[in-house]
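There is one chain below, alone, in structure tokens, taken in the form predicted alone.
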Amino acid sequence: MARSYDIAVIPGDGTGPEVIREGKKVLSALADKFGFKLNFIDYDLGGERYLRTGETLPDSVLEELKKVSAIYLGAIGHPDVKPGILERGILLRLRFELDQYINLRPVKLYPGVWTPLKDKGPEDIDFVVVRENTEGLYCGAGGFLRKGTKDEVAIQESINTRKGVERCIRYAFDYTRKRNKKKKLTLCGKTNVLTYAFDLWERVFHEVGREYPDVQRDYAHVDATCMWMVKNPEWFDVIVTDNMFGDIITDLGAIIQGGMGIAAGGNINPEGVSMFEPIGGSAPKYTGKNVINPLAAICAGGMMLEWLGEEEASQCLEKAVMKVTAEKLKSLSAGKMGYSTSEVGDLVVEYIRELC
């Protein structure tokens, strides 16, 4: 009997519904190159609806999403929504009431592509960011005081449980040993300053790390981690971070892997439905215009498989797409490629079947 996954799709805003498209038609022709079936439900979430209804999620619709095999998400954000709604009403809420609380973020170059570090290829470019997902300043706690006058206080709270971090640093363990290349995990933090909650996180780190002798532990701070981002990118293996310094070190992870066209990440639930995304944003002057690069959107869907365990279509995906950006493509910003949108997913899908 041919393995089945049943996919939601989320295409969203802006040039979501392109780069979704393209993803799509990569993926199908993988599954009929490889044995399985891939059952897309797509769902109407986005700024669109939002305007439409006022509705971002229905909790109806949230009940449907926890009972798929994984979610395929475009982008989210309109140009008439304020921005905070869409994020907070379906992103955020997916994130916390499916317990995603990985944020995977691979950081590869690709040959081909072009990078702002001088000197440095896609054999100094190669490793992993594992980000808390669902705790951190990102919960939400806190509040205001006589707010609107002289005298206004706003606290925003970071949020840090033992088992977010040891979840989140477990996982981290396990996916370094499973990688296989420097068999080095990283921990970004901020032991000098936020001496509270990176002290619940070292020594959950160096406790958990005991249980895994065959992964070399490291350390660095924040701010030094991203100097090295720029100086040194070869030395990271996996680095495993909390909420917002991995929002923010991942942002700079797509600049030196090439840009927001070409990175990829998964919202992860080891456990449950995991919801895999390209990086960049809906780019709303784009839209309709088919210039968008989809790379980004098709190696999410590469993730996604990998997630599913149809490894070596992933891994055949993965060969496609660096064959384009080798061979193919002038650039990977939008209007730029040489190719339009659906000529790049045509492109991959035609090495997909020349070299698997």
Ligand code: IPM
Second form
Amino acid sequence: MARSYDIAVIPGDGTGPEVIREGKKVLSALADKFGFKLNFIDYDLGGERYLRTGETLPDSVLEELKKVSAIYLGAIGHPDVKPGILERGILLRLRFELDQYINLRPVKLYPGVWTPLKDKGPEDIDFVVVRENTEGLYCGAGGFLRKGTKDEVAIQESINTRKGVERCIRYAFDYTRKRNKKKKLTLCGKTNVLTYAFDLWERVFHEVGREYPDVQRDYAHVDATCMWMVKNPEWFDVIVTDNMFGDIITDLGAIIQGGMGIAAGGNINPEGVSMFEPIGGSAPKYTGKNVINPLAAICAGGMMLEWLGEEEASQCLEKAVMKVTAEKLKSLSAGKMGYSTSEVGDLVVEYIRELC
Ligand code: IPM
Ligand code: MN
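Got the form predicted alone; any chance of the form predicted together with 3-isopropylmalic acid (IPM) too?
Full assembly next; the chain just shown is listed first.
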């Protein structure tokens, strides 16, 4: 029987629907070519629905999402909704409820893509960030005291559990081994100041690391990591870090790989339902103009295929994307690509047919 996958699609807000449309186009072409079936099930979640009904992520939808093979997400964020409501109510709630404890973010410069780093090319910029995705400062632990008075106190706590840290670090070691490049895993922390949280991270890193003698262990403080990412990105193979630091360094990672037009990520639950997304936002000012770059969404689709076990199809997708960046696009920025959103999707499909 043909391999078949149920994919929940959440196009979301702003340019999300446009880039997801192109992603589905590419994924469908791959499904035809490689002989598997994708059943797309669309979910209307996001700012528009919230403004219409007051709902972010209804429990009934969450229950359905627990049963699919994977989730393909466009973008969440709406200019008329107060910051935090959709992020916490949809995106973070999905990550937490589905226990997607890894946020996997490859930083890879494709041929032909401009990087702000002088004298660095595709051979220098090729690493992966493994970001813890369910703990740390993102838990929402804390609160106010005497709110609104001049004696106000705001507390936001970073939660780091042995279990949460260990499963993330173990995933990172496994990933580094499987990736089989430099076989080097860098723990990015702040052991000189955050002497409780990163003491735990560091102990677990070395303890688990002893089970992986083939993987070199490396450590860098988060501030230094930012510096090295700019100065010597070729030093990195895989970086593992907590939720907040991972959020910050992956925006830096995105810009050195060419920007939000290309950066993709996966929210992974190795034992459950994972969710794949372009990591840029909803880009409201470009909405509906057919000028946004769909490659990040397309690459997120590629990560999803790899996750589903369709590795050949995923490699084919990447090859096609690389040909598009190398030979066609003038820039990765919205409106400056020299092609429309749908034309970029068409090019990827054309190269899939030609190359694989
Ligand atoms: C990301 C985003 C989210 C995060 C926001 C939108 C909540 O910045 O996926 O990196 O902070 O994780
Ligand atoms: Mn972010």
